[in-house]
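Single chain ahead, by itself, as structure tokens, in the form predicted alone.
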Amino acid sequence: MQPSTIRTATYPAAIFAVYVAASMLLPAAVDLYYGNDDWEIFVVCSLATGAIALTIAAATRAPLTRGSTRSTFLVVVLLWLMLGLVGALPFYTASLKLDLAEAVFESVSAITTTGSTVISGLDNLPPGLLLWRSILQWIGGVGVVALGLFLLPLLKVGGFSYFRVESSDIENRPFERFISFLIALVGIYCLLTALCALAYAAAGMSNFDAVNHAMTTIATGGFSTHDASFGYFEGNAVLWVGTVFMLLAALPFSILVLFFARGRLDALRDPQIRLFLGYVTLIVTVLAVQRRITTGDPFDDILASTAFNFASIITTTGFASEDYTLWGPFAVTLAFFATFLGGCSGSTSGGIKAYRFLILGAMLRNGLRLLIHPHSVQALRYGKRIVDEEMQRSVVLFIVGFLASWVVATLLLSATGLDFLTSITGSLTALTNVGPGLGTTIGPAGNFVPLSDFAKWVLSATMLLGRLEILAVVVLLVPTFWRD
């Protein structure tokens, strides 16, 4: 590979690191206001990161040219590696006293919007560190949207590009200029965050809790300011606010832009939205009815807790209002399978995602038809649009890569001495960016503190792998990628 390709990929990562360094001043200001000494740590990390990043940017700056596919793959991976490492600096150097593996794990969990944590005692944590966790998830969330809408479709490894939504095509773009779409996208992301914060405050959260939880809700990240997560708050109002905004954040942001900025109601007809809302409604309804029959508790309380916790799992947010593994074997089984699902393409959620299930279902249907009529021509459609072979191949490759990565990560975790349930659900929740797994250790009532450093490194890599849709990382392991 030419050095110019690496230089081209390094420059945007360095520029983005400058912005991340600047964002460290926000928790510094909060700690300074509350009289916590960690503000000095944030300032030092900000200045050091900014200086190093500017130096690298100056050394790698070159005339703007059209990047190759390989340089784009490198940009994607380097951006997320940089964000994970830079985000870990305050965790490693602040009063928390996390070791390197723990600091990187917490940072990677934040920027991939996974929500797994190695920190106990959140209720007594300095406000600056709590805010930094939320900021990292919020930045990661908008990065995930951009990744799903712009970069992964360009690399043909996942997602639909912003101009290929159901209600539009490349000849009739909803926005003629890329920059106008990007501004609208960020505007909608910020607007939803603000509305979510106001709704949380109206439902009874403190202002600080409302802002933090709004950022991690819209990012479908799941970090909380309390060890008990949403179990800390009383009443169903907070749970319903969280449920609504988690579901909104799991919708395609390209569709939300069309709907809010252009009033395009037809944009909501995207098939993946119907499937996503369909399986959320089905799972919540069936489990709520089953819990009502077996427990006899008030149905409004059952429905609120079921909708919140399973919307959290399906959208890969990771909040919990109670330990749903105590609801019985049926709930645990549903939670396991719900971990695979995910939201829509171009949203902040992880998982396999609804559009892939639609394409896999259409491929299965066409395959069965070809068994009956071997010489017929069967066009595979997503809504009204024909899905080309390239998209079909990327979906199949993703599923194969997903299963292979899951097996490898599970084996590595079990090699550290973890039991089967912890290993298989820990690797799964990392790969789908959900957050909590199952079992007493990493379940909704636990955390990842007891795991070994090696296990934390494995899970950090797995979280990045899942967030970058697997293929964008695996392609870098192919020797031909590095050959000229």
Given for the second form:
2 protein chains.
Amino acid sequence: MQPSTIRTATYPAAIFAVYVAASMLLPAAVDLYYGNDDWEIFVVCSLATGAIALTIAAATRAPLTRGSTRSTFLVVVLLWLMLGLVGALPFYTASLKLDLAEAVFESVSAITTTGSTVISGLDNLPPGLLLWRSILQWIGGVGVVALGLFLLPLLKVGGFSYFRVESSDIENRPFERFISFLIALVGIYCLLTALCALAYAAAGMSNFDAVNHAMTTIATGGFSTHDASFGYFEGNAVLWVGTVFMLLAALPFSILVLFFARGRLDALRDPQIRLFLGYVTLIVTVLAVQRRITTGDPFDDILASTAFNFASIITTTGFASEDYTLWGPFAVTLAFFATFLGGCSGSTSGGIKAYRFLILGAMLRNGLRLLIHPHSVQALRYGKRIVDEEMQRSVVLFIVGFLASWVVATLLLSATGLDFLTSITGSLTALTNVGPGLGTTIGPAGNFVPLSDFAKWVLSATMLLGRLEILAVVVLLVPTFWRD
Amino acid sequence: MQPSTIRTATYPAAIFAVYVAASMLLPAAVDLYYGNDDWEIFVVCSLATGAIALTIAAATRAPLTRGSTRSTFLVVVLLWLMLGLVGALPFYTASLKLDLAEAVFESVSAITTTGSTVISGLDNLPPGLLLWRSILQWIGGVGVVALGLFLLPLLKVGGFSYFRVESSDIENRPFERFISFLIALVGIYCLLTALCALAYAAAGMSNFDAVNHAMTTIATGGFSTHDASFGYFEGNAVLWVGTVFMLLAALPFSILVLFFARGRLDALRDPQIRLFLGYVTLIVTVLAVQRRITTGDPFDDILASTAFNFASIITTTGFASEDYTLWGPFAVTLAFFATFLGGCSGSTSGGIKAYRFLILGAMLRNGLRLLIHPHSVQALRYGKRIVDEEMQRSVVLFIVGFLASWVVATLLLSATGLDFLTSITGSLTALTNVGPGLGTTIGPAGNFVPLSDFAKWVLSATMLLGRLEILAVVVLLVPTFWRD
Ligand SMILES: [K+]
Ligand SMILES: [K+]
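Rather than the form predicted alone that you just supplied, could I have the structure of the form predicted in complex with a further copy of the same chain?
After this comes the whole thing, all chains and molecules, with the earlier chain placed first.
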């Protein structure tokens, strides 16, 4: 690979770092307003990051060209690495004094919208740091929507391109269409966040809590301003608000754009939406009924807590209103498998995602038919669309890469002496960007504080791997990637 | 499907049942010799089974024709169902008085060479019943070798056909070659069993124990004549004998035939053999070194117990010489993932198997290369052989079916109230035909006695599913299978 390619790929990360530096002034302002000394640290971080980012940007500036596939992979990975490191700066330098492994873990957990935390005592944390955590998740959320709609499909790594959604009129002034789509996308992301904050406030949250939780809900991030997460709040209203907005955030944003900005109802017919809402409904219903039968608690409470905590897992948000691992072995098993699922492609959610299950299901049906009638060749379909070989291959590659990464991360964690349950669910929840694992340490009632630094580095890498849909990172480890 | 097809497919099962009935006379003879009353029950079971089997055989007899793919699937499933039911008869009727779910579980666990047991107090069990368990595993073992070499590849469900191995001279008198191959296969199966029994006896086992354990070693079955399994025997010699013969039994028998009966060394170059021996060596070495560092016990004891217990898991035999789950979280995690691996195709072992990992690995490498250089089309290879689309599809289908079956079985088990660890590892060990799971109930120091009847039925079905490589059973659940 030419040095010029690496230089060109660095430029977008440097430019984006300038915006991230600017966003550090928000927590600075909040800390100044609340009289917390951390405001100075945020200002210094902001200026330092801005200066370095501008210098790098000036040094790597090059005429805008249509990049190669390889340089696009590099751009994506560098962007997320930059976000992770720049985001860690305030955690490392502020009054909290996290060490390097902890600061990077917290930042990577934020920007990958995973939401696992190594900070305990959130309730007493300065507001600036709390807001910084939420802002990082919110940026990470909109970043991953853009990634999933524009870049990953282009790289054949995953998901459906927005170009397919807009295919009918993309020929006509494509760049203008793209910019208007991008503006609508960011607009709807902001609109949903605002609506969610208003709804949370109406359901009883303080304004600060409402804004923070709205940002981490729409990002399906799961960071909270309280150690008890949603267990801090009273009543079912706040749980239902959370459930609705988590589900919305796990829908494809391309389709939300078509629906809200262009009034196109037909967009909702995407098969992955039906499957996603189908498995959420099925799991919540079965578990709520099982809990009702075994406990006899009021059904409205059971339904609200089941819907909230399991929508939270399936949309890969990771909020918890209580320790659902105490609901019995069936709930624990469901929580484990729900961690794999995820929402729709082009959303903020992680995991394997509904469209991959649809394609795997179609491959299974097709394969079984071919076993019975070996000569009945028939095309594979996703809704009315034909799924080509390339798409099928990318799904299989993802699953193989996903499982292999899970095994490697689990073995590394258990080699540090972590127990089996913490190891397999810690690596899993990192890879799917959900947040909580199982067991007493990292379960919904715990956090990642007790883990060793080595385990935190392993999990930071695993979260990035999961967020970039595995393959976008793994290609960089293939020697031929770097060869000319 | 025509009634005549079902009738024709029943015939082989009925004929085979006559042989199984005859084999019941062996435990009858042993019980008679040791003066145990069960001998009469074995004789009655034998006569009853023989009479019914002959009646059904007479009723379903039809001229030998080349069967359709669908009827072959039906033959395979009916054969294993028959074996499971006929094998259960002595457990249900003998002095032991197992109930129906237990008797079927024990029999299915035997004929699928899984080796999970619902009998505690093996040390005091009458010799006839102990021998019957071993005989069932031994029959199941040779059955699955034949299945894997002749039928599953024909059905495109898994593995390499023996016809490929023999391709150089198959054109010349194919039927005669087939029969001579079959005779050599059974001969080598018997020879290995005899050698194993002699080696066990030389290493200190009683003759009865040596014969029983030899049968269940070569079948990679794992039934023992003692509750403590290999923990009953003193010294490392018996562990090394077990390790060597388990590894031999997990090699492709087609290649053992070429090697032993025809002296062809080149047969050992099959890539799956290298991968299989490679991952056994890697896992045993890493774990033995880790155990040596953390405990300081004598290295020869550590190496013997690590090699034995982990070769036992990886070859899907399931013997245990001690409770390896007490070796720490790294050993537990390795044991969990080792349960997936399995040996070679065309062997008696279960699990995913080495050749599928080779094909998945080739697909991953190929796919990553295509992500980097989208137009570099290149054929997928297994050794020097090209892996066609059909083979790739069958591997992907298997993995999807395997994971889906695992999820369903786990959910069913945990719905009965079984804890998470028992549920996920119980279903897994049944699906891969290994034998022990993790946790205090079904771990290497436990057994399946405490499980509910429902859980036993679920596990019996899962063991059959796993033994018939999932797809051979699942096709029967597709409605089009039964349509004309
Ligand atoms: K999350
Ligand atoms: K076994």
